[in-house]
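Just one chain follows, in the form predicted on its own, and it is written as structure tokens.
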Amino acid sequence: MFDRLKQAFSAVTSAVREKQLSDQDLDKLVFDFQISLIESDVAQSVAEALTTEVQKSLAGAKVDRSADASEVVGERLAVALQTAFEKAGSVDLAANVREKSKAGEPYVILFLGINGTGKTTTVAKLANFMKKNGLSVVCAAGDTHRPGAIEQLTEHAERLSLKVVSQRYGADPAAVGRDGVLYAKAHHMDCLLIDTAGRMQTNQNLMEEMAKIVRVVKPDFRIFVADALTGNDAVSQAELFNQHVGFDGAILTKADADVRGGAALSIVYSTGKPVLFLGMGQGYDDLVPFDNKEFLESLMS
């Protein structure tokens, strides 16, 4: 997994290790490293952050010969990467949910993203990592659009012995929300995860929707989903949605067959929300959670 982008962030540190680069070395050395990230599926403008900070690097390394290149190199990236990471945090979403449950109320999490990424699959899957840290939990069908959407839904939580709060197709996905919220306040329910639409083919109309929940339900928490194989579009899928309606953290699923890598550092890198989980297979066991040190770790290696 992420094999590519630990191969671009190699290169230039090997390259650095091997021979004194020119002016024009460095430039062409800066350029490939650039080819490649995007390669990756690192988003165009976060390879170029990147890479001014490689060249920043190089520069220094060029000046102090009585340094290990390829470390300076290696160090710098680090400090990058690391700083972006740290500014976007990571977030443990069962103890928030205890901690508002001790008050007696639902913590509601919104769901975000478009169509065919896996969302309501996803919200299923962390219906089970709830229960399985001892959480109660609640779902309700926002998703009053897709043919199927609500018996999708509603599968997973019969698999799951999970109640589904749902309306008929075409009711207002605010109020479905909004049932969902009286009923885990009337139930005692620790968690409520709400489930959403993506239709791409109407931004305009998805975005004002998302905003519309938002408003009505209030949620604690807003989760963006998105394939880690689409790349740059999961990336410009991610500033679309932060952009008009904003989300609180992510979830890339199908990122067992990712190799490359580029989607989650540049989500994190873009819109500076935190990668909560990778989703890793089809079962409802299959989330992980995202360590960024891990993750970090294994592109500097």
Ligand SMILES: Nc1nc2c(ncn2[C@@H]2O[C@H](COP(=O)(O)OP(=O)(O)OP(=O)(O)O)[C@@H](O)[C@H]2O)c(=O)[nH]1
The other form holds:
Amino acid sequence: MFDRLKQAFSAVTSAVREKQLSDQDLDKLVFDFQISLIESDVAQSVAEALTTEVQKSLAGAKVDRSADASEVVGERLAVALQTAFEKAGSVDLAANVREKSKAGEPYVILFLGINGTGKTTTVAKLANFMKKNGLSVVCAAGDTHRPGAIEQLTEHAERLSLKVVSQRYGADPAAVGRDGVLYAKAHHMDCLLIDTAGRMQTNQNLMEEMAKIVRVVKPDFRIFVADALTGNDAVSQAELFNQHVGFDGAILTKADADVRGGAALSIVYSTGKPVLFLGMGQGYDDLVPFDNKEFLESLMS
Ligand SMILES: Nc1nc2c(ncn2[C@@H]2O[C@H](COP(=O)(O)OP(=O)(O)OP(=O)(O)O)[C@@H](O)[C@H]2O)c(=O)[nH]1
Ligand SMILES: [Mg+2]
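Now the other one: the form predicted in complex with this ligand, given that the block above is the form predicted on its own.
Complete assembly follows, chain above in first position.
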């Protein structure tokens, strides 16, 4: 996995390692690096920011050309990414749920994302994950817009033997979320997972609706769900949700397909929020914790 992105990184370091570089070589190297980042589904804005960082370190390396330039470049590159991933941090959701449950309150997780990215499927996968961690789960059908959305979530929940709190289509999703919280409290559930709509008349309506749910429900954690195959789009969606609604962590779905790793890097770098899991298929167990260190090591090795 992520081989393509790894190639982009090793191209930079090995080019520097192989020979002493002229200014033209450096410019070309930086340009090539930017192209290969973009080809690896790194968002354009992120590729530009990263290459600027790399360029600065290359300029530093130029001064001491006889020294080990490859090490300098490799290190700077690693530091730039490590800093971004460290700042984003990591989250142990099951531990968070346990902690709040000890205080006698359900932990409320709200799912956000554009239509078709895999929110509903991921609600089911995360519910399964919580159950496997010995935690009780209830879901709320907050997508009251798309025909079939309530049945889709209910079907998943039935397979997982979980309760779904729902209202009719057209109902206020914030009210559904509130019902979910009341149910979770009354039944002493450890966590509540709220599914939401991904498409409305306009993105602005969608953002307003999500912001309203956040105001009413006050979730403990907001998960942004993105399709890992949509590099630039995933990042602009992440920025949109982060700006208008805010989110605390991301899950990248469809990472079982030909994923180049760029979306994970881009979302962390541009929003400063951690990636929690990768969706690796359509089964309930196809949710794999994302490990920052492992990801970075796989790029740099
Ligand atoms: N291969 C693969 N498919 C996935 C993954 N996650 C979701 N899908 C598929 O993607 C499609 C859309 O998933 P949904 O969960 O319905 O997406 P959604 O975000 O809820 O969509 P809306 O309700 O329309 O907003 C479904 O066919 C899922 O089975 C994944 O990790 N890997
Ligand atoms: Mg859905």
